[in-house]
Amino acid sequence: MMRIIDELRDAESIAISGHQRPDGDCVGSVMGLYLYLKKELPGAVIDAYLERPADIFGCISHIEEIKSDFNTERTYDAFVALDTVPDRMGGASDIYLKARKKINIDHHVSNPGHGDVSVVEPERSSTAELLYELMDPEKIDGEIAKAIYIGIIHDTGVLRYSNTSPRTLQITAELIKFGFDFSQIIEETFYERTYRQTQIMGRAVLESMRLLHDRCIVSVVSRRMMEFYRVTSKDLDGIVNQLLSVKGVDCAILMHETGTQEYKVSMRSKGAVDVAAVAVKFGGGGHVRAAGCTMNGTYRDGINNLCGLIAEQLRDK
């Protein structure tokens, strides 16, 4: 397998970033590659591009140096792409193109590889994974070991869902030998919520619907509970998941207007439904269990076209 190194040891300028709305191993893994890049690459210029990470993330080291004024006349010599398809860079999409050198470090299914090095793992349980597996191990230290130990924690659903693997839990082992509080950290930013965050929560699984023999369970929050509740997209992380706790339920679709008759749409499977497949047809991607997308239209609309390719892969199961 490669190392991150040799593909950048001769650019001057490196650029990183990763997907609209990042979550944890978006966040993880620019973080973890940045500071490593920082490390090894110490006469270069690296900057890290994301839309501005939730608060809980506050814990990794150099967090307030990403740039999310992505307005840059700056041209680099390499642009690395973590867990994401340009199409979802958003604003740091346009940096991407003009990059010298494009990099793609992955490992959702859906994404078919871009860029002139594309490194693509979907059996990976995360990008934080991935990288950790392109790092030299001997420069990796405890700030750098903590960023990729969030990143894997929070898309194995703190190493429960499927996607974790022995080569997962030896990775996360490896990681906590650095000797920072992993505890702590699993505490802070995948379980912790804020009061505001609790109560809208609690209105979305109050609100929800069972529907097709009640193994979909679907919840909409607008924009008027999101200004009731004075909460943000980012508040509505951990929903979804709460969704597909439900005894019974083998699909959970969470949809929250972001526009005028504009929904963005997570849902999450237990295994009987793959709905990367379904987002795909959106226009969205993400792994089997996992996935998302945005839709336009009402939200009867959404669900009804979402409910009904999901029926087709649950008539046969």
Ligand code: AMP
Given for the second form:
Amino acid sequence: MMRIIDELRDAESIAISGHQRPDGDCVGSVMGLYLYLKKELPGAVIDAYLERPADIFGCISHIEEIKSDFNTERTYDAFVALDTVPDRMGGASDIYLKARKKINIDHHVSNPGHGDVSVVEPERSSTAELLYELMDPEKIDGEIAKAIYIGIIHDTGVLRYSNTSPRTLQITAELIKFGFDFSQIIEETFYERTYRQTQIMGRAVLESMRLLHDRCIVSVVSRRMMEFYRVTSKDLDGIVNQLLSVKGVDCAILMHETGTQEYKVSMRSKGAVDVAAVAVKFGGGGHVRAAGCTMNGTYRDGINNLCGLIAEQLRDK
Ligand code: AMP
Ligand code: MN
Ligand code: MN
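May I ask for the structure of the form predicted together with the named molecule now, the form predicted on its own having been displayed?
The complete assembly is shown below, putting the previous chain first.
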């Protein structure tokens, strides 16, 4: 397997980025690689670009160095895209397009490959796990380990989802040898919720409905609701998983309003439904059991369109 450093050794300037609304895997991967390259290539300019990460990621060292203003005159020698396709980079996509060498590292089945060097391994639990394999384990320190650990923990639901492999556990075993307080990290970045996050989760659960003979559960969070509870998109993480945990449900959908007649859709499946295939039909992507897309129009039309495709998949199961 290639070593990331061999692709970047000659670069004097390197930009690293991920996707819009960065999740734990995205933030952990970007920061893990950022810290690694700062150490390995001390003479190079290394910049990490990402929308402002949620406060829970404040435990990652140097996270305040992330640039959330994407306006730059610089043309980077290399750009490393983590956990994303160019379409989903938001403000960083212009920086990507201008960069001389483009490197793509991802684990989404829906990533068709892009750039000059492309490593896409859909069987990997997380981009963070894949990134670890591209690093020299001797060069990893406690701070890098912590960032990568957070990436793996978040995309595997704390080593619980079916994307967790023996290799995932071997890598996390190596990482926790650095001695950081993994128990506290899991509690504070994964399980802990603010009161307002808990309230909107309760509201979304209360207003959910089951469709397709109770095999699909759907909830919609409007902008008014988000204003009422004073929450943003970031505060809705975990709700769709909560919906999926209902007994008998095969598939869960959470839609939240991001603009006029615009909804961000999150889907989760227990395995019978391939939600990535559904998301791809609407310009999104993801994995078999976790995927997302953005839909325009009323939420009723959105639900009808999504459920139509899900019903087709469930028909012969
Ligand atoms: P989410 O529901 O936003 O947590 O996303 C679930 C999974 O699908 C994650 O792995 C995301 O990276 C992926 N995903 C979500 N939205 C999109 C999108 N528009 N395009 C590609 N992948 C997505
Ligand atoms: Mn992600
Ligand atoms: Mn990921």
